[in-house]
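For reference, the chain that follows is the form predicted alone, supplied as structure tokens.
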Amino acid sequence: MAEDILVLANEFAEVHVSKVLTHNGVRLRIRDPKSDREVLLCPLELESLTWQDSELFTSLLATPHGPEDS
């Protein structure tokens, strides 16, 4: 069976979005195809960005590949 693939994308970034089975259940798959890097969350993770505030999400922004080396 073919995977279906949600792609959400801007001007700034596209992701592919699909919903995995894996041994510990149900998964949602992001993925960037330009690094080919990709995330796997579980309903509780999903669930708790719905916690955050926008501030979380502009402070991941601000370097947005892991911490700058000092």
The other form holds:
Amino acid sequence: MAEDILVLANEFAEVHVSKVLTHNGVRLRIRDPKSDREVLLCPLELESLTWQDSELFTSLLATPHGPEDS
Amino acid sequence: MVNLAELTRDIRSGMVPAYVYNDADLFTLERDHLFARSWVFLAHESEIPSPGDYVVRRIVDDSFIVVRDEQGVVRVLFNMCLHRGMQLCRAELGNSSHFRCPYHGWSYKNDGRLIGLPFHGDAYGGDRGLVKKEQRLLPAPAVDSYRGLVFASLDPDVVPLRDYLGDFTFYLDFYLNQSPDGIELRGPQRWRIKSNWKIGAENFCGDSYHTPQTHTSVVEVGLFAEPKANKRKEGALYFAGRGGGTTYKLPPGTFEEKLRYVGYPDEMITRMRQNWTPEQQRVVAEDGFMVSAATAFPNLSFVHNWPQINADGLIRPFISLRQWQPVSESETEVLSWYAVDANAPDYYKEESYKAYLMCFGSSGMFEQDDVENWVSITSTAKGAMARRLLLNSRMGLGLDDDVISQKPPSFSGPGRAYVGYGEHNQRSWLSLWSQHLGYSGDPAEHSPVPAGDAAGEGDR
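Return the form predicted together with the partner chain of this protein as a structure block, the form predicted alone having already been given.
Every component of the complex follows; first up is the chain already shown.
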């Protein structure tokens, strides 16, 4: 089914956000069109984001190109 | 090379060497001394109300990110990546929790901390080669604010902003403190003019004399009646601390009647009554003056006029902030904001914004009148003949430096005030300017300004 895509952007990044209906439920898709990577987050995962502070994302951004093989 | 001793003497005598409005050596001195030591306006807090909001602004050649970090703290960060010097934020404004350099990807939290770089382990051996924790974007050497106006200075030893502005804050509050929540800004509109930056700054700090001539058509088309020659000269010119400005004389009446005449609705007048000090209220109610144009040294100006905005004769006042951002000795970037009391009713904000657009901003009638003159002065000041000419800026002084200008019958504000036409303010501004060019010659050559021009801080 057609998704309503919400585009969020600033000068550093652009992401496409949409609601994805699964067979039995719903997820939020966050997609980076440049790298074609995406993540599908369930309501429980999204709830857990509400108790994070900005430092979580600071630690995620420590590798600016995404995960690095070590 | 500039002869600073001679220049200082000429400026103090009110005879202004014409070349100062287009000279590359002087521009270098202004950049390296004046703009390196003064407080320079960057942004208003209402331009970055939420965490992550940022604007990019300059002090001459230095670009700064003015950002509200995730904790709500306003920070002023030099806009240059610590790695290879890339300009980090290239958009003029935006919202982001982190800044990622477009060149190699070094990433910073919006409080300035370096928080990530690609292949830290592979490329640097992790913290063995580069300790991320110790790295942050270079902060501006000094940051301070007054009623939401955020200033920075390149001089870490600069005096506190309040002390720098001095008694000029008394007059700033007519623009910035009409209600407890202060002002909010829209804009800026930004454009470049082939004019030296000093001309606008001087004009706004005291040139009521140009209004009836330059802005004749503003009166003729019925946009703003006040600049008529006979009326304009009834206004007072004041200078206090590091700023000065012009006023208009108001018709007789109470505080409320005078502010209604200017076009303020009663609910805003009530808040001004509660918010302004008794002395500030007396300037309006008893002395009968209303602030118009003003300049805070060096390059931030204000204007408050009350044009007629429709065919039915509706009068609405507006406030504009403008910055004369130097680009070179012959070019200026103008930033023009609309400002309004944050608590003003919506209909007022809409009508006042229209008043602003009709008068100032790139479409404004006053703006276009002014710039034509300033561009012409700048181009005429470039040649060899301008080096032989001292411009007569002695209005208000007799041949023996005696004061010809009259003091107002009563004046409740601090500093120095005269009624009628005079160039005391421009001379005060230029004296400040010349003091900031790094001249360190014989102190005897630092002759005081003529007594009539002394700002007399705190002297009422």
